[in-house]
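Next up: a single chain in structure tokens, the form predicted on its own.
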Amino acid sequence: MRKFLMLLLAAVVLCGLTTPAGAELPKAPVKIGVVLPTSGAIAYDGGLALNGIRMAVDEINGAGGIGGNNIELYVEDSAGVPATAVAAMEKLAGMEKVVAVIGDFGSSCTLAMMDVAQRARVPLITPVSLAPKITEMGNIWMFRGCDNSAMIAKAFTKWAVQEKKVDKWAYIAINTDYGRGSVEAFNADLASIGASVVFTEYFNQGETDYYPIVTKLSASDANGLCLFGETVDLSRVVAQYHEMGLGGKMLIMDPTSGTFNEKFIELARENANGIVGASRFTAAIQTPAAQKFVADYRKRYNADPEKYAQAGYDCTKMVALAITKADSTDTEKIRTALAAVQYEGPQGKAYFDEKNQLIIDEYIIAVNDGKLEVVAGPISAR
């Protein structure tokens, strides 16, 4: 019996030594979850991020998948509601057994999902959520695959104050973790460069009547209006701002670029011209990687990509790269590999810092005759 066990052990060791590289990754589809709003007030914006994710998956699968395995996407609709996002995350991690999740869009939803990711030990990467505290809470399973409000503030405020002489700022911001977190981050930066904040008002997602807020704004002495929100809400803010005759009174700024997409320009029309902001990506960036992405996206969707589509695309590519490097569907190995990823995509070179915050550069963008133009950059956001 002892001789038999020794022979069996030797056989196991021999098998281990001759196992080909990559064998740890099972020959089966690689399951990746997605949680984004595909219904509700920010469905349009969530759909843009999903466009980028689907495009990346098709490219990866078309090139042979991950170790010969295709990616299978499991998409859940959060509708922009934190409780729904949590239920979606629990379903993906518990029932579908995905190895990573991309989501959510709004910071409040992502913050709500983080505990589930930690308990289930599944890497969660947000392509869009900007609230700085997401990567300040010590959750090693949480990654941010985009910039954050503090990084954007650092890149944008100095430019706006020095180049555009905006020294009295007004905010109209969405009443969410993203909106309030962005105002806090910008206030901290403005105070350090000698500018002041003279007006702050918040609105609820999906609100249609902004006349009371704009009426209060008209009585302020602000020379710059800073907007934090998403496409449809901000198109209403800008329309009512102009209807009340405030056009030209102050510079309209969209530092987190919620308006820099074709839908906003279609809704706002000539009122979009002159808006300036910051973005990690726009179709006007002239690097070879950016222009290839733009051409491929146009061919597939007959439209220019913006930062939400780019972020969905890049997050998917980074997750796939991490699974490839981990050579495994073990979520702990994938998390470790993702933290060490060195990636170069349409937005440029990127990597995660010690808090799983993606480090990337910013560009200053302006709308001119209905088109997005790069005014300055790339600017370091560190």
Given for the second form:
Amino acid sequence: MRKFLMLLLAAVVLCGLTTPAGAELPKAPVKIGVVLPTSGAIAYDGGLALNGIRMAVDEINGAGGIGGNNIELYVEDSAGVPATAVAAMEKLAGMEKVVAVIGDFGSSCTLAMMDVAQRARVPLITPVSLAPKITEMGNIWMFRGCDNSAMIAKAFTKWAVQEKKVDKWAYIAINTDYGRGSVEAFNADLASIGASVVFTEYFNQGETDYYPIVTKLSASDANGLCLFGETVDLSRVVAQYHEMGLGGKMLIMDPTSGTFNEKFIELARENANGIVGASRFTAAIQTPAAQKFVADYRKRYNADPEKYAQAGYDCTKMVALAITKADSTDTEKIRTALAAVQYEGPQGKAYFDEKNQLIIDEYIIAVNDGKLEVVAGPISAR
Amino acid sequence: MTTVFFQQMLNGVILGCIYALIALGLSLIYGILEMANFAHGEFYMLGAFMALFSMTLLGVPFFAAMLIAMAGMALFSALTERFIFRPIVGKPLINSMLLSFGLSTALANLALYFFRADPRKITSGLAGIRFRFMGLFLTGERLMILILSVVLVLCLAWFIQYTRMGKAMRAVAQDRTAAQLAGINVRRVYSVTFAVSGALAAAAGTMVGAMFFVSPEMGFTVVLKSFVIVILGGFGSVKGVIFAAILIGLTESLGGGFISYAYKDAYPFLLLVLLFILRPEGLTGGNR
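The form predicted on its own done, now the form predicted together with the partner chain:
The next block holds the full complex; its first chain is the one shown before.
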């Protein structure tokens, strides 16, 4: 039995060696997989990232595709559930034989998918997940096509403490790797700039009744409320915060920008005004590249793009660029090319560091009279 | 700190009132048809959508929308009884559990397909009004929900206690065969039970849709919690269910506020485990 296995192993190795390496891109559609929540509590947010991805694919295919080949998207729904995300990744890598996967949304899902990416040797790039540990684990097949909560913390905490004098922080955060990872990253920065944390509560995704938390919050002496979560959940938090009569008592901060999109403003209405946060992208950025992207997106979806759509778009463009550079559908070559990619998107220049973490600038943004505006930035992440 | 405590109590009571409306419907169906209806959460969800669409498409005011939703869901619920549940009346409980679970999944997915996942809000127009007494906050919307649910529960109690149909329902709950021999139209009782249950669910859905949101997934967690309430209150007992619903509301609110909010949904189930150990016959002893 052992002999047989050794023989099999040798055969596999030999096959690997004799496959013509560096073959030019075969004339066939380039398969790219996508894993995002298109149902469940964060379906709205997942749909935004998918909007960006679809727009990028149509642009690339419209301009002749990759070396004459069209991109074919294989979209799987993770529903925001890690087990489903893993099954989707297995299906894309094992059955559909995609050359790269874009996903997932929540950090818990992405963390669960990373091992499959490594085992199947398929590059996985997340457009959304913020938990710092994703790119700290040394998995070379994992890329983060956006900023992370440590980078956001660095840019945002300094501004909030110095400019807005927020020295007593309260957190209401989602009970996931993203929420807990972000609180951890922010706490690490706050201690060094003389601010303290007076309140921390976590909620579960899709929660509706936040009265227990906001009631408890009303008795704390915090002067800043820091939120980590997605559109729908946070719109409930903010609505109930105001129902409890806490409006004006503290500065509402959403550093990871779960609230800076049109749906949130539609749901929260005037309660959205005054919320500040950090974001790598907002439709209010006035550079020509950003404004062209905003105009194209508006034409297609009749709404302003926000950072999830931008990241979906950027990740797709970066993967396409890497496949073009690699001139091959060999996933090892695509991975190497992606790590070395020099990209310029709607937001500006971006590249991956040695841990496959994208280096990209941050902006401080705010909601004013139902409109998003840039308050400060760009702040360099380096 | 005492203000915070009483505020949490108030929040818990309002939550409990909504739970009571949902759980009463489940309890009625169990008491009279001896069925576990897992699709009850979807009746609640569909009721909320019906109210939402009445307001956005027909432009009717909040209260009219709630009445439309209640009437619509009463009819829908009675029809499901006639065409889906009736063939399994009198069969072991597992039949209705599996059947209703299937119906629940089908309805939730159909709703997801037709109504889409993005959550919408029912605007009652009362959320902006805020009352403050002795340091406690209450919005006009929550006050309305409190009053409406108490009124609805009283109506139900009156209906069961004093009307002919209510008496027939109680008779069927006690002994189906004897009721049939006494000339009660058992089939009509079944239809009415489902209709009442559907209407209560629709009322709860509309109010939750105003307080929080309307979405295709809203039924799922609610139905599990309602079963906890029905078990806690003793199957089929109206008083017990109301008491248990308020108790669960308070447990969530106080547990979430004073222990940890992240485990809020676990407290009702812990309470249930405790009850099984201490009072296996239910809080009120399982009398009907």
